[in-house]
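One chain follows as structure tokens, the form predicted on its own.
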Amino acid sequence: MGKDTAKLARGPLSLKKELTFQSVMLNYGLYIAMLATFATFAIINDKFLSLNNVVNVFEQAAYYLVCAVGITFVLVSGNNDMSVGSQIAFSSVIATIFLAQGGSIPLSMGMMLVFALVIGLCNGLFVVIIGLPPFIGTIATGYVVRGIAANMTKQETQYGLPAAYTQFAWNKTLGLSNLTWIAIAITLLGLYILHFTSFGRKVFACGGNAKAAEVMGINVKRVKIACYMISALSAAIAAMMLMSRLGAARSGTAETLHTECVAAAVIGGTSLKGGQGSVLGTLLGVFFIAMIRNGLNSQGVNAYWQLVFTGGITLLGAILDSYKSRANAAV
């Protein structure tokens, strides 16, 4: 990979701008939003931002980042995946239904990783080979393995999971639960691969410029396709963890997880045309998301409210995200 490669595989920090009003707004104008929103919420509520309720808040959305994390992948390249909820359900039911049956936990583990890698695979045949718009590809794709799960169930909660799986959720390290220490550790990872390796860079170039990427000698689809297969391993560890947290799992759940993650990934800086974004950003999307959910269930606030105003920031997002991209052309 050479110099081309490297411009088209530039994230956002790379971009050398004047210090404006317009350019302030337009790369930092979310994060400012978040600094006033978390103002708001410490003045009402003294005990918002206090350490016990940050690391209570992060420790219910690490199944969340895990997932945000592996769509960012996804998204940076240049595409989009709308199956992860379905994904979570389909693989955390049939994993539950073999433990309750007396399986062995690792085992479990590994059949939910194989089913990830096979569903991962699809949707990149589906959207990168076939040539299916990922809304479809995705979308469907999910529709069926949710539908396989809530066959198998009959929409009923399935139970039975081990009291070692159930307990590991709530078990603290140095005063973090495991699932915050993996939510750690995969975000970690995700930032190293992605930000630090020729993969990596190659994500950002595909995502940039398809057809410059494949002039530079990149296997554009094969890229592609392995980011849907490491967005379906971690919504699969993401469904482990869901599992243990709740001790229990349904067809129906994370029904509007993929909703959050594409949001998280906007309101940190991923832009839904491709070929720019951060993990760091991901988690800052969804530390302040979880945060503010956190701060209107404080007040009492409707859950439904909630989901406008996700929906509103996430709007605000992709509004700054289409004029960035079209200050960037203009260039």
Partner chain sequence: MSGLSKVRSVVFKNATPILLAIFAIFVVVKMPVFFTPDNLISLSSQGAIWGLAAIGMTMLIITGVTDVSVGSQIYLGGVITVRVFQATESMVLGLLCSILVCMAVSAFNGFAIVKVGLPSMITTLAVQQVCNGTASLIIGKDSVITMPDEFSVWGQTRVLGLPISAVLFLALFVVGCVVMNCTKFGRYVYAIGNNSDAMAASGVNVFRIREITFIITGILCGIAGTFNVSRIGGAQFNMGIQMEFSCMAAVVVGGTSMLGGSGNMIGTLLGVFVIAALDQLLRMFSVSVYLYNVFWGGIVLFTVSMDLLKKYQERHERELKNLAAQEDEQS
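To complete the pair, please output the form predicted in complex with the partner chain; the form predicted on its own was given just before.
A lone chain is what you will see next.
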């Protein structure tokens, strides 16, 4: 009761408070950091901000963006999915083997989507129904599916995709590569579902306050499981894109993808506690990380530095998130 009366005394929203350094950094920190790093790279390397380079970055990040959009759903619903990288490895390996033996392309895609639904459902069962901690449950399913893929391939890279499949990634439509178009389409679809449909609203409600959502007649468990399935579906689509781009599949692929996706989403304003986030933010986060990677690459920075860098970014995102939610709670 004390807190409510306190808020009353302070008025609903004092503008003064909104404009402190802290709140500016919390709300616009990403943009400021983005501008600063872009400026730095642009000074070092005049090609950095060229249209060509930006388009190129976008194309490289396409599959990762698709994955991150899926993970955003899981994060907003208040859970986490650490298995997406393994899912990509699993479904791309199976589909590549299938296609190399002369299987039909639509059938392979259908197969991947069905597998995705099953894996997503398993994640949902373990985390939502049995109640495993989301991280443990999804990491463990990730281990299982990646292990199966490794066993099928003996960790050898699988080739033999039909030319039509591999060519797709390199063809351009209206000046942008097909993969970029797919990523844009998936992002728009994700944006639409999360922000403009009743299902999206329910995701926010479940992540923001599961108890209240239950009282408001929302089937919380079903929504949360559906989010896992969405994440798995987007991972399957990302796997198709990766196969097309690389012309091959490997069981060891995308090992750090889940951290990168979570980092991108969190940097883009999605909360690790659930109930807050946006697909646009995730898009920005992905773009930010991809641009920095590109900048580092063009300066010839070692790939392992980039691992260190992603870890650092993830920590930064987590710290930002924790301060943000503390600031929100203190209002």
